[in-house]
Amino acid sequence: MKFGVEGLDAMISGGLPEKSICAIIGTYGTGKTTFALQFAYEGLLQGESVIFISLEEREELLRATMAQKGWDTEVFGDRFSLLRLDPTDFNLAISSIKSELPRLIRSVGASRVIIDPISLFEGLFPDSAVRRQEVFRFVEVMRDEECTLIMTSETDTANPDGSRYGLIEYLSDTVILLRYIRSERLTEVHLALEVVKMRRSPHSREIKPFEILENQITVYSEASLF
């Protein structure tokens, strides 16, 4: 299942197994949202159908985002849902996500699934013993499922290269954590990916810079980490 970023392709064997569950993992403005919108709408130029679940952005401005980026999603019809979840609103998101998700799945026979971020699904419950058990289960469910599912979550405050919780790493078939790597004067800021694991396929387990331009993303998987 391809990104339809070439540099990021390369590193993790042509694109993730099918059916299998991804975890991006990144602070904020480190281009979270924006790799799983391109591996949406790469879904959708191979002809899948692709449902996206926002926690945080409004339809709008996600909608408005992908326009900016010259991609124009309404030719795609049924085959694109695009959902926005309150999580403010305790018993629907829960409902949504645990209960009718793997329902429309099913009904529109979606190969790729987008939600963004699972830690705000995570936050939702009151203790970490109750988190962990309902992740689990709700992860357990979507690997009945016959889709790809992408998860993206912020990192921890005090673990730069975990998930805020600490969950859908372990979880996960495949984690992509994206950093900021800063020069030694403090001078510049540049944007770097590392697939941190890729169950059952050979990955890169190097370091790479990457930018996140107007209208795509340009991973340089053949460049050494300045």
Ligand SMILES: Nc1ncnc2c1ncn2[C@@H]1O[C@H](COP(=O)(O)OP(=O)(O)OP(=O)(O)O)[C@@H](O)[C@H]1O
Given for the second form:
Amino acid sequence: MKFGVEGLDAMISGGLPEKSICAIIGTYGTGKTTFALQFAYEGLLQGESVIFISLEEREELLRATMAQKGWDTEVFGDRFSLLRLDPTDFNLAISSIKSELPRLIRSVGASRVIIDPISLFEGLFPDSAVRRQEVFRFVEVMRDEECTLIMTSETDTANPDGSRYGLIEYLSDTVILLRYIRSERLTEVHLALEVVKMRRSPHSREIKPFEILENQITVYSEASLF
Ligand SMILES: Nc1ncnc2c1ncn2[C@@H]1O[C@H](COP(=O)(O)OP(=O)(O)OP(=O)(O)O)[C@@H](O)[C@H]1O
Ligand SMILES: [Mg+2]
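Since we've got the form predicted on its own here, give me the form predicted in complex with the ligand too.
Okay, now the whole complex, with that chain kicking things off.
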């Protein structure tokens, strides 16, 4: 399942495996939502059905972002479900994600599902044992669905290589880490990407610079940071 970003697809042997789970982890503003939207849009271009669940940004804002990129998502009709869940509405958010999502996936025949960010769902469970159990169970349920899942998460403040709650990287087949890299003289900040893990598939282990320009992500897979 291609991202439609040449440099990134090259790093992961052409795309994410079908029916696999991918975590995109990075601190604020590193491009998690942008990569997630790109993955969704590529699916639509391929004729697939896509579900994008946002726990953070309003639907209109996401649609505006997509329009700004020149993407006319209206033309995909029912193949594109963009849903905003209010994570402060605890019961609704939990039941939507746990029970209604599998039903929706089947009814629209979604092959790509994105939850941006999963960390807000994880944060609904203050008790860490309960959280672990809930996230494990959710991932188990998603494994039975005929779709590829992307979950995004901010990094843990104490561990810039790990997700906020340190769970999804263990449960995912692929982990993509986004980060800032400051130049030696601290005059510039670059964005860089690495594929930390990919089960059952060869992938690049290099750290590659990328840029987010107005309407596209460019991963410089030929370039080297070091
Ligand atoms: N439409 C755009 N035009 C130009 N640059 C953009 C655009 N959208 C995003 N960017 C750049 O991409 C960066 C990443 O944005 P994005 O929202 O994808 O990050 P994020 O990791 O999801 O952040 P957060 O943790 O706040 O949700 C922004 O900080 C900005 O520099
Ligand atoms: Mg975001």
